[in-house]
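Below sits a lone chain in structure tokens, taken as the form predicted on its own.
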Amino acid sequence: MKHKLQGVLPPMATPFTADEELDLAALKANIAKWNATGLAGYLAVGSNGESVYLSEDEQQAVIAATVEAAAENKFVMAGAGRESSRETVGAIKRAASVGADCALIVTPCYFKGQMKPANLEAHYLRVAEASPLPILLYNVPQATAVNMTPDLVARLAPHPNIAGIKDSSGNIAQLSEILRLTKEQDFAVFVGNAEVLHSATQLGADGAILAVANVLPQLCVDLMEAVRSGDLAKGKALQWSMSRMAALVTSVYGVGGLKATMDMVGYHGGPVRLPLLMPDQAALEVLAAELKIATSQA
């Protein structure tokens, strides 16, 4: 990889026109608003992108729009994870060809029962094996019922073309032990929530992959970047301005909600995909209210 893999990324929403089409003009209008902050790079097609709902072809042309509209000084992370380890292979080379840096694989789910560490050390070794592209592990257990156990991370994190992982689990104490168990690896750990954003870097996390970046990208930047200069006072007020402003986008409103924000700060969030719902009205107001806290902050 030509970037080293660190930093904060938002995993952008992805755009779609009133008839659920996609907007292709109006991500690149985001990623051009993005660029000229301290994000490291974006996420495209990941969960709070739809990806989902995004057919193929849909999916690799907002990773080529991505690609093209990105910074020199940014590098793109492409969701690339499939239910079956062949199928993950395909879609890392689909990202590859149209210029993505690297591709983050979550964990499979749909035989949650039989996803056993050793069933998942499989996969993503054979994934490893036959990508074109460094691979991130994705671990996001609200998501999946699927947990990546520190001790199974730390079996994979020595394979040459498995570049990091991005824990969305929540949980510090499995964060931590993810970090003791890979610090002698050439691993990047990236925590996936906000709200524990400041503990993680705390403890040496290398980045953060969070929908709330999509909103306020320079805030999580300069949050990061405060504790790392040992401003811990700093980092800490900032975490608190905007926690529950990540919570309410990721939990509670989900996608609809990070978009309805994002629409509130002049990006381009517009609709979701059913059977995704936007938010109502009083909803709106909640979130009209938190982001006036956290942008006080800004």
The other form holds:
Number of protein chains: 4
Amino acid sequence: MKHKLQGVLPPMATPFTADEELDLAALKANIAKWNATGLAGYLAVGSNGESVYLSEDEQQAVIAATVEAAAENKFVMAGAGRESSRETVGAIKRAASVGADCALIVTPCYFKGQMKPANLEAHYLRVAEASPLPILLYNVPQATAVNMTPDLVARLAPHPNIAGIKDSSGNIAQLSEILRLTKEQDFAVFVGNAEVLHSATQLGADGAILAVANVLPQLCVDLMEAVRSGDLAKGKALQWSMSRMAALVTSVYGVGGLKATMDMVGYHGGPVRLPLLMPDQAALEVLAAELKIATSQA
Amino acid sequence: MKHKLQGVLPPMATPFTADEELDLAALKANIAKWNATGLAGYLAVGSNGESVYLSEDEQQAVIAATVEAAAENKFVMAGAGRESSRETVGAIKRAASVGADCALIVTPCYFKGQMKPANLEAHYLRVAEASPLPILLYNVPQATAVNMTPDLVARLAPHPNIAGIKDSSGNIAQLSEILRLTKEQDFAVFVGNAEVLHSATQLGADGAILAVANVLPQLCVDLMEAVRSGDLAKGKALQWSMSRMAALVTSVYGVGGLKATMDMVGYHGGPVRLPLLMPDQAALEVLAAELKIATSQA
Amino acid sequence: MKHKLQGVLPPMATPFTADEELDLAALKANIAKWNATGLAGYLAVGSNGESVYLSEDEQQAVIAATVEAAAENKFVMAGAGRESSRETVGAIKRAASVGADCALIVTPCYFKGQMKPANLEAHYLRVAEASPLPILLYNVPQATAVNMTPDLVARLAPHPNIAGIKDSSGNIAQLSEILRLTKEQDFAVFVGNAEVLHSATQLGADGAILAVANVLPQLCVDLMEAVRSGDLAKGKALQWSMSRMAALVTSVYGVGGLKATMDMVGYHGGPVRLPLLMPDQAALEVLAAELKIATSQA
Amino acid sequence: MKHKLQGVLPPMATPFTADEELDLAALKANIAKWNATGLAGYLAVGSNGESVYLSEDEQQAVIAATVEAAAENKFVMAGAGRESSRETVGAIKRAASVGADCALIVTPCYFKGQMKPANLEAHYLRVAEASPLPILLYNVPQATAVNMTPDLVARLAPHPNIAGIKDSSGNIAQLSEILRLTKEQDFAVFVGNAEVLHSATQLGADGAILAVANVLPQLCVDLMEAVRSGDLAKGKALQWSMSRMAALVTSVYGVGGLKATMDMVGYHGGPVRLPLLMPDQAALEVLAAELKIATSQA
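Moving on from the form predicted on its own, please list the structure of the form predicted together with a further copy of the same chain.
Starting with the chain above, the whole complex follows.
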């Protein structure tokens, strides 16, 4: 990696046209705007990029377009987790072939009852061995109903090709343990839940990958920098200005809420793919009201 | 459909070689043996077929091989659910192109918090409209953490291209409600949990799609027929002989347990794909002991 | 016990006056009406009796009044579970002192993470040893978030003072296993979920303790008898006539819904104690409509 | 209240003799030792005091003994939550009669499906109206499977007799929202999860009620003071020295683990009441090893 794995990344929403076709021009226009902010890089085809709704070819096109549009000083992380170890390796290789810098590998989860620590450990070790890119573990129990324990993360962290983790659990006790157990390693810890960004940064998180950073990128960057520079009061004020906004575009209204809010602030959000639905009028009003609060504080 | 949608189907395990490559010869050998039983048909690339670990090409190959190997009097159901409505339609079309009779469509689930009844309803209606094959709804909350309510099923059942449901919840109250609410419809209800097969059949289920039917196909067929013919005592005896076996090859040891047990009775089970792991020695002994009980009663 | 442990029991609602005081006269009036039905007995101070809202003295008064009002041919089961083993024994002794025939002992649950099989086994054995009355295990994971496995039940069943179980999980696979594993024992299995009454009876359950039996006692009795006498079609028709009613007075609207419905059919329901609330007008209309369906079929 | 509601409190373990009888002398001896630390006060008959295993008389005796033994500068909070609003008021009155300063009222939870925000709001308002003591809300979803949302807390906070909350969810996003929404109120926010003490304090929590404070009271006090005085590095070092210890005496080994560890450091822990069990030898060794780590850093 030419870039250090740290800083704020948006898990980029993937724009579609009105008939649900991929809209790469809109994606590139978003990236052009984000290039002017303090974002450290981009996550292409993550959860919020509706990766599960994209074909393999579409995923490849999104990653390639991101690499192409990203400014020199930004790195590109590609979502490349699949249910099987072998398919995961294939997805990483494809991402590598178009220039992604690293790959984010979500825990397999379809057979949740069988995804014991031994299964996850074997999976990540096989993937890490075969991967042409540094990989990051990705723990998102809200979507997967599978949780990686800090002890398991600590066993995987020393592997030279396992570069870090994104933990979206929102569980600060768990994040704290991960930081404690990996503090001697070269291991980048990204928090994936904006509502705990202040605390995560204060505990030592290296970066953050946050849906709300699609909408309010600089606010997220400023928050992390305030905490790092010791201005905790400012950090807390920024946190409190956007916590509710962050919840609305994730757990409350999901990707539809995120895209609708992106449209409100001048990014290309656009429609979601079915079975996702766009927020109704009442939800749009809630989003607009909260957005006003968040941006007035920023 | 030339065949009536009823009877017992195995959600076929997908055999692999020692290096995890698809082993279609072994699959066809299994089907040849099953052709001699009372099974009504085959489910290709369902959950127990490790469909989530197969590439699109591999899935296609498995469906085609199943169509080719199935006896005249057996029908072929293909697992074709994807997270997005449009990808699902594509998967059904591919399955249709190689001769599948119908398609089983699991509920989308990655964004579980957003999979509200309105989303699921919109999804299934769009898929049903565009599908060249009759589709069956598939409810398996153990894997998806999403549940389809009987009321939602009842709203979808009248659609001419929605031919039925597989409900694997194991929740008999729910299955009973589905049967009650759809009893006037031409709608096939398959139970997906062998531990409640006796009760489900007695309440009027049309068929069953059961992991354990990979191992003990005729026992499952005999159980359903005993109940239908009014021999409830025999039905209960068969149920009690195999309930624990059925649990071992699903919730307890998963697909690895299923494949190991298939090997014990002369089918081709073979290895699973990582991140699944095969059962350890202690588990193999439990499986063998329970298999002895189940087969001595059959 | 002079009575055999079998048949249908209502977990009696406990009537209160408008200012939430115990109304024993109303309770006795209910029992007088129930005495004329085929109910086998009464459960005093069970969950639906709002036992958790009654003081120890009030519980004692309810049990005593029930013993007094019950017809000769009805038996009285008293809810007497407490969190600690010693308090449970005390509650059973008090119930025995006023004439209860047996005691229903819910699984302790406050420290759910610690309620492992070994804890539950030690609890029930100590209670059984010290109890002056035969006890029944009570498994209701919806309320307790603790589940007793069939294996644990099978280990406890041989104890001479453990007379049976009420399983309200609604899980027919589990109930079937309990019946299978205890079929050689003198062990009474009561189902506690009316929505699966038909299937539970068909599998061999000895009795049922059902909230809806407060409202439609004879229908529940008739259903069990129809199934036992082999008239499964009638059993299923009765089941389907009341399944939704049963859900409304339990999982949907709770004890408030139950009491409101009792008032509609001429029993004394009356108010609940705070923090429970009575159903609103819309809910009352749903209850009335469903009641009409259930009673027209009965 | 003569004391300000802030600082660290142990939810005191309740010592028993070998035959499970209340040991008030041991309790008072513990308090005498704690009086010499920086603890702000004591929580009598909280969850960790095995309150659910104590009779009403025993609870009263524990509260009275705590009031008697507490140093002048310590306040006494009494656990007084009951399932019904009226029983809760009675419990608070009894606690007040022996000198408790305030009462901690856990969310009712037996009928979890019915404990909607409206029910909880009505409950706390009725209790607050009738209570002779200031009350604190108590949210502990791990035990109750009921969660109080920040919005509900914010609606209750202005009541003059609702003095604060103990939130044991461990959810920092939720705690942050509670702090944000009540920051203009005279409302004390206590965190109930030691693994997030550093972050909670940094966000502005007024105090903490922590099982591990039974064992390591001064470490917890020092941690809060370090963070408040701006020495975040020291705060984090203390946090990391005791996070695992805190987990062991709560979620991992429960009250048995807590009491065993108290014995190791010279407090009176002693046996638990059945159905709780003491940790086995392997667990004792884990506890001892972790205790060594925690105390060496303190």
